[in-house]
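Next up is one chain by itself, shown in structure tokens, the form predicted on its own.
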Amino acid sequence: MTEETTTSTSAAGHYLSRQVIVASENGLHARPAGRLAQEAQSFEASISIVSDEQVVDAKSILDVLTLAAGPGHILELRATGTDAEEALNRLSELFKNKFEEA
């Protein structure tokens, strides 16, 4: 997998958009969950989770967990924003690095 940020259009407008994978064994849980939403509300971008048709708020902790991402599910991070390109390059990192667990 890349990590090529796409811009593609939607209803809602130009927003730039890239892939990670769930790295992590135990998938998307709480505590990375949590982290994401964290790390996500330090930027002023609006930012979006996609899986499969699901699309999530990724500042909203209760949002990210809905998507049950196990180890291995590909997501697509979407942003919108001045800050759009360092959102998604700090995000994609937490995915990289598994949000720094153990």
Given for the second form:
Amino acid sequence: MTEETTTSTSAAGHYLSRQVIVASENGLHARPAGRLAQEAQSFEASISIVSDEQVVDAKSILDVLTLAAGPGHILELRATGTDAEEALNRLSELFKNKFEEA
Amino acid sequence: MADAIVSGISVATGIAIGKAYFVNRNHMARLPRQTVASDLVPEEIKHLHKAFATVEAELTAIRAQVPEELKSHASLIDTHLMMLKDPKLSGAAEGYIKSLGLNAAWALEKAVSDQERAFGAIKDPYIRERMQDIRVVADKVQTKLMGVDNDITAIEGRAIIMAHDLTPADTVELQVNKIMAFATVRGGKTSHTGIMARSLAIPALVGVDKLEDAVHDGDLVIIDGLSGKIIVNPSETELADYTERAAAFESYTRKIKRQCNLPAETFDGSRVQVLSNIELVEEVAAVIDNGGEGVGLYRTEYAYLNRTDLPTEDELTDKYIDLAAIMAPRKVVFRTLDLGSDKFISTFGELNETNPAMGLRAIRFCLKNPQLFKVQLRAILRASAYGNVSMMFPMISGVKEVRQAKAWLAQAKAELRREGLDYDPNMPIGTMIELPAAVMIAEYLAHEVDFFSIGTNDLIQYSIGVDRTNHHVSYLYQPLHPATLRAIKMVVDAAHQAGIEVSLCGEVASDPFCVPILLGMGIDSLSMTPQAIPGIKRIIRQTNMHDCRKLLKDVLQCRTVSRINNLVMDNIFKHFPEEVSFFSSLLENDELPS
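Alongside the form predicted on its own that was just displayed, please also present the structure of the form predicted together with its partner chain.
Next comes the full complex, this chain leading.
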């Protein structure tokens, strides 16, 4: 998966984005979704996850769960704000190590 | 007279008398739908956040106290904590207070139903089930908002726990020594509540429809786990009567328990094996304590439920070896995966059937997923080296299925041999007889396997075409239906004709009134919940085969269930008067809805 960070502009302004793949065997289930939301909440940046045409708030476990993203699913992380870059690094790291504690 | 008498499905027997204590009440039924004046909106929002914060503090405290061995449940509490902090719940509720002027409890309810809609569209049943967690969390907050501060952790003295539903997460929070009995609106025979209650040896009822209307906190209630009734605020007479019955039942239970290690042998020297149905390795203690001679049905699917990944072969093997080794030299019969119908695993979440009871379940599911099936077969084979292990296939409908399953088994054996892993090459193989088709071809199936095990719960449902959890038709679920009895008889005869043994592992096996009829048929073993063993052994020891054969003969000539019930009652009155007072409700089924 590409590690490239893209800078784009939308109606909401500038945002950074990065593609990630759901590598955990069972997709984004309760535990990984919870972990993701928890980590996302620790950043100032507003972070969203885009899957097909669905855009959800990465800080909401409920939102993340409603993506029902299965294994192999490709998602796009988008972040805007002061620590956007850092947030993307941290969250894509989580996807990469399959949400293991590390 | 009592204020009310409501009934449900008994999942653990016994009688308890005590004060009702509600947890997880479905507040929506009585939630006041109020709007707040605009100047009070900030106050209401404060109220909302305070309730969220209180629940969060409570959950955090509970989480800190979870003992090490229940850490897997603790992750559920983590999920709940995340949901509490989720802006989609608290934030959306706040939004509704502001925009619509709703009171906090209703605003939260609206936020929950938004989520319910979002989750309803998801196909993956595991993720859809998380909806229940949102419910649980929201319910805790609503409880705070409504000022009915009933917390599971705050029970004073001993109480009878009433709930809309009890989740495994709730039970982590329960202080078990304070609980006298359970009653819930939701739940079925195999729900968590039942397993929990049976292991605590306290009575429990599930599926009590009118529970939340009929019972209020602090009401004096009698839980009659024998007849499946709740008596709310009983009269003096009822109270006296039940106090006496509770004492009598307790002394009866103690008495039969003392004799539970005596053999299950009739007066005239006929032996029947009394085995147990279990789903957790931890239950073996109950099997042995209650005089069980082995495990007649180990439900292997439990290891697959409530998780997001599949168990590995080594994980299963460890578990199976534990069970086989602890029970040895007593036998353990492993039933291969019986998933589908009402039990699903998230890994195969896409399975969405309109008629799951007749769909891709049990052996059909395994034959379609041979990789998963093989893992289990290998684990059972590996355990067979450590004890007296047998294996059986559920939901067999024809000879070909048995042969296919056996072919996978042969392949698993060959692999183990090549890998130098030990197993018992003579491990007995059986089929469950649960479908009318299997009954009708029992003589053919008998040539394919070493034993039969009749699963009466499914057999009755499929024979009579009745879903016993469906209120409209559950009255038709009759163990003593002439068709059911004939079916069982056919299977026993076919097995014995072919020289193989036949066991019965449905609820009928633990019904003291049905057992003499089964003995009359010559059944070789009966398998039941561990708690039923002492009572059934006593019945067996108090009878003789001559009487049982006579009863069977008379019963097989009856054309209606009520006629059979009468005959069985007469027999019981004559031979087992003590049981009548405790178990007569088992025969209350009649052919017409009342």
